[in-house]
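The form predicted on its own is given below as one chain in structure tokens.
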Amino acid sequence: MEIRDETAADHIAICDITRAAFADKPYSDQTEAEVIEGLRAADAIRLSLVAVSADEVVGNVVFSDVAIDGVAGWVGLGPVSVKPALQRGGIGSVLIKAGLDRIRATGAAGCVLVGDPGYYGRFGFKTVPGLGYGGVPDDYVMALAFGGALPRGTIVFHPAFGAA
């Protein structure tokens, strides 16, 4: 399996694959290939990356900026997805890996999400009091800093993760 940077051929596959790994989850809204959609648009994307197997598009994994009451430097992890035949297989865990790295290797002071602990945790997110999200229960908003302190106050994702 390759991990590279999405070019504009991937764009669809992306979109499908988005859509096909979200369909049947009761915690989605099934508007993940709509904000991925919105951010390009916006050219917000900070990192896009995705996991090709013979050839074929598997996955992917998107980073852009946010903000968080005044503090700087923080990238927001998400959507991430995976061909839903493939998932379980650690194909997730290997683009969110290097996607961390790669965004670390530019100088962000760290990185914010909301998602399951369980799945988060295992790459050093954690939740912060002091930190939230638009209503999302406290134990969901995570993050992980790259050196500094961890940030609090609300994560404002870009427009897209609304408009969408």
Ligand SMILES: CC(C)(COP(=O)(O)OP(=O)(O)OC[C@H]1O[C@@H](n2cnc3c(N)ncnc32)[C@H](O)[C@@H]1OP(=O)(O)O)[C@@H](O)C(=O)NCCC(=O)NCCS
The other form holds:
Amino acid sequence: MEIRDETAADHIAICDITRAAFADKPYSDQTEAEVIEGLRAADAIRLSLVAVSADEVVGNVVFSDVAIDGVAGWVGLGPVSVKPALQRGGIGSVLIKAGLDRIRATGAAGCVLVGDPGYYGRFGFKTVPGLGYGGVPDDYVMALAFGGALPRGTIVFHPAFGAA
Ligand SMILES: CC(C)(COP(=O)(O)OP(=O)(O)OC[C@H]1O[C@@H](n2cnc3c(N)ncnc32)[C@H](O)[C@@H]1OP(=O)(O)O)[C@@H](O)C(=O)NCCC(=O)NCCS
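I would like to compare: after the form predicted on its own, may I see the structure of the form predicted in complex with the ligand?
First the chain shown before, then all remaining chains and molecules of the complex.
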């Protein structure tokens, strides 16, 4: 399996995989594909990696800049999706680890996300007292600092997350 940056030729496959991955998820509002398209249209994708197996895109992870109480330097992880038939085979983990390595190398302060602590804890993400996002329970708001202090405050994602 190859992990590489998305290209224009991957856009439809990324959209299809994202829709399929979230289609039956009760915690999803099924707008994730539109969020990615909105980020792309606004040139706000910081990094989008695809996992490719036998010339087929089988997974995708997207990172975009966030502000935390007006402070820049942090990057948001998501959406991330793996082709349903291939989930729980390690592809998501490989994508996320590769993406975090790339983001860390750019000098970012760290990465935040809204997601299941049972999954993201394995990458070093922690819930942080005082770090929040909208009406989401704090247990689902997580951060990974790349060396410095963990952030506190309210995360503001790119408007594409709310516009979809
Ligand atoms: C979440 C996702 C990207 C993970 O990719 P993956 O390739 O399936 O995951 P991996 O094989 O790397 O890791 C498997 C582990 O993740 C766990 N896992 C998978 N999806 C999970 C979820 N939504 N919540 C909690 N744990 C999850 C599995 O139970 C498994 O745990 P284990 O190793 O303790 O058995 C993928 O399952 C997916 O596309 N899910 C639907 C979309 C989604 O929920 N995206 C994330 C939104 S926050």
